[in-house]
Amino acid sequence: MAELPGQIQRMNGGINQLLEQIFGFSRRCLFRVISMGPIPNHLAFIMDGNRRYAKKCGLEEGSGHKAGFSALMLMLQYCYELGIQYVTIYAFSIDNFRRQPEEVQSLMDLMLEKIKSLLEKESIVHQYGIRVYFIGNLALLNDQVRAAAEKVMKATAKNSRVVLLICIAYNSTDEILQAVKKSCINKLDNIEASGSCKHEDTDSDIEAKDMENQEKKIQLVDIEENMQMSVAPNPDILIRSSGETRLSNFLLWQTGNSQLCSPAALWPEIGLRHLVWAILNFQRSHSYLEKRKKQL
């Protein structure tokens, strides 16, 4: 009789393993069917609802974000299995620094822990060959978090199967502002290098002057090249959990032709069905979205 609890435990373990195998096989079959249609190249996520999830489940502060990290790892696995090349997540907004100092510090500590975990050999980053970029004003982070982020980017620089862009200390207004500043500096440097800013008393035709003036102007392509998100194509789908439909100053420049999806589930509750539904809606609207992109 003493061995009975052990036998039950081993039986439960075997059943769980069997169920995981069945679920994995079913998921791969589902993905094979979905892949018959167009698959998005880039998914972006606003991971909303971690704190509400903790409150809803009666968990201690910070537990919601830990559960949210587990949900993110599952999403990355599903995206890899579907062949999605780019995934962008809104991890921490510049506006989040306005929260209570204790909460900000707690989030920074959790972020440091999770960033370091990406370097572990058994992490999903090494398992799937994921290249990681940290997008945002990293100077706003403390030294430890910034150093860890830079270490991860350097360690994954040669990975190419999937690209994960983590927006941290980020908002779209700041990204656009920094891109405009860089564009102005680069343009001024080019003008000074070519000597075109010096006035010469020589006769030139109107066309030559127009071309010279045009070269001094900031063009759309100049700003786009200096956007931090220029390392990836624009998102095909933007998913925001918790049913909210606001962009919250996230990828405003890049999401003009993105499919928007806002499932009611809080981020830690996000699952396979929400991802599949978003992709099916994308496939239904794909031809229209492609026409819109060609018109631009």
The other form holds:
Amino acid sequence: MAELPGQIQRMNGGINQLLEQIFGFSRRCLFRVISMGPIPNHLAFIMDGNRRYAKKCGLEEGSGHKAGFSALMLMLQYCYELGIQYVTIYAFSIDNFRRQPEEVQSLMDLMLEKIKSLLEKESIVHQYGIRVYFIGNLALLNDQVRAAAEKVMKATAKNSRVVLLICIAYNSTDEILQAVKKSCINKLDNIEASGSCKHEDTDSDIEAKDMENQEKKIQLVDIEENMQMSVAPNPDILIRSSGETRLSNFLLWQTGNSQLCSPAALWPEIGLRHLVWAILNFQRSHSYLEKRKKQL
Amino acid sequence: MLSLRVPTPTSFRRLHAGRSRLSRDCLFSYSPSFVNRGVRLRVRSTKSEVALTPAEEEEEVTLPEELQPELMPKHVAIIMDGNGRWAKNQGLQPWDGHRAGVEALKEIVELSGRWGIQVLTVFAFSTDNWIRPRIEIDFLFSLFERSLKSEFQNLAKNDVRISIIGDSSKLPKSLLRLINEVEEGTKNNTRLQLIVAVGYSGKYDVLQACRGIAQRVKDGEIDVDEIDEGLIEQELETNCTEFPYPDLLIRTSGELRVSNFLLWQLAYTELFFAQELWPDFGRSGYVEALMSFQQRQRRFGGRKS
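Form predicted in complex with its partner chain, following the form predicted alone:
Below, the chain from earlier opens the complete complex, with every other chain and molecule after it.
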């Protein structure tokens, strides 16, 4: 009789394992079917709605973000299983520093804990061979978080299978501003280094002068190579949870031609069906967009 | 904006004027307020199908009852997509679609002026559109010229100021002359500023701002350390207006992309994707977009306590 509760527990554990295996198998079958069409190379997520989720479920402060982290791990697993090579997430915006100090501090503590956990052997980083980048104005972070981030970047620098870009203390306008500054500095240094030659204005020299003037001007490629996000191609799809339809200063430069999705689900509620739906929509417009890219 | 063809456009949030049914969204949760909005719209569009009496027409001039005056956006941006598809659906030529697009724009400009919107920016021609057939591009520019000439008096009468932004180096000289005339002639008008983006892209705008800043640094006017977001904002082509950042961006024809329009300026803009093609957009589509905007909670990265 005393063995009965133990037996029931073991049975439950066994059933759960079986169900997990069935779901996993079904998911892999689904991914095989989806992979018959084009798969996006780069997916970006704005993880919005954690706090609203906590309020909705009557949880304490901070639990929403923890639930959000679990949802993130699940989404990363699905993305990498599907063969998506780059995933970018909006973890913390420069604007978020304007929130209450207690909330900012608890978010920083949570991020420190999770960043450190990426280095553990059982973490998703090792499971999928993820190279991790931290993109943003890292100088705005406290020393501990910044040090942990740099440690993770260094430790994963040799990984090459898939890439995770974590935007932290990030704003797109700040990223563009830094790129503009660097472009200005580089161009001015180049001009000084090449020196100035005085020409007589003969016909051939006028043409040479025009070319020289053109080279002196900053080009689009100068700005782009100075962007922090230049380590990855542009996102094919940007998914923002919680139903808000705005970019909130995230990847403005890179999402010019990205498909934008705004499922109503709050971030901790995001699931496989939202990802699949986004990819199916992407596949519909893909061939047309590829044709236009070639024309351009 | 010249229409971008996609075989079967679809979206997460299909917003049909006059229909409350949400196709495919049954898989996902949606806010109840959205359904109510759809029902209200259905009533509204039924009303507009009936011929209006002069008294009702008078009422139409003021703000529709669904919209609250204190929540109206100051700056609305529109990507006018779908002219080509509209023409194809009607069995017409692409240029007929663009002509219909101009008529739709006139209606939206008039409504914006009446409803207290201060700036309306429209994406007429992108840098990416230069790949279109030459005949279509030539037609577009001549249509633009004709429309500007014919509407000039109207604009002056309605106190509308016109500004053109974008790379004008490839535009025909006659059009450039006309643009200068119209900009000069309407520069003191204050009711509504209509900004038409021609030969424009968000990246081009940031690039030209960057070049302007680099020149100022080279001339010793400013130091590199003084370059900040405010300085970039001053150099962008939207410096022609007091409100350079749109509150609301509307894109018609169901495409879910920004397509390189107003890149920097869209940082906190609410986006609205309408299913209708641009020539069909009209008053009801505009009201729906503005209603959606008025229900949004804008936090700018902070928290609403």
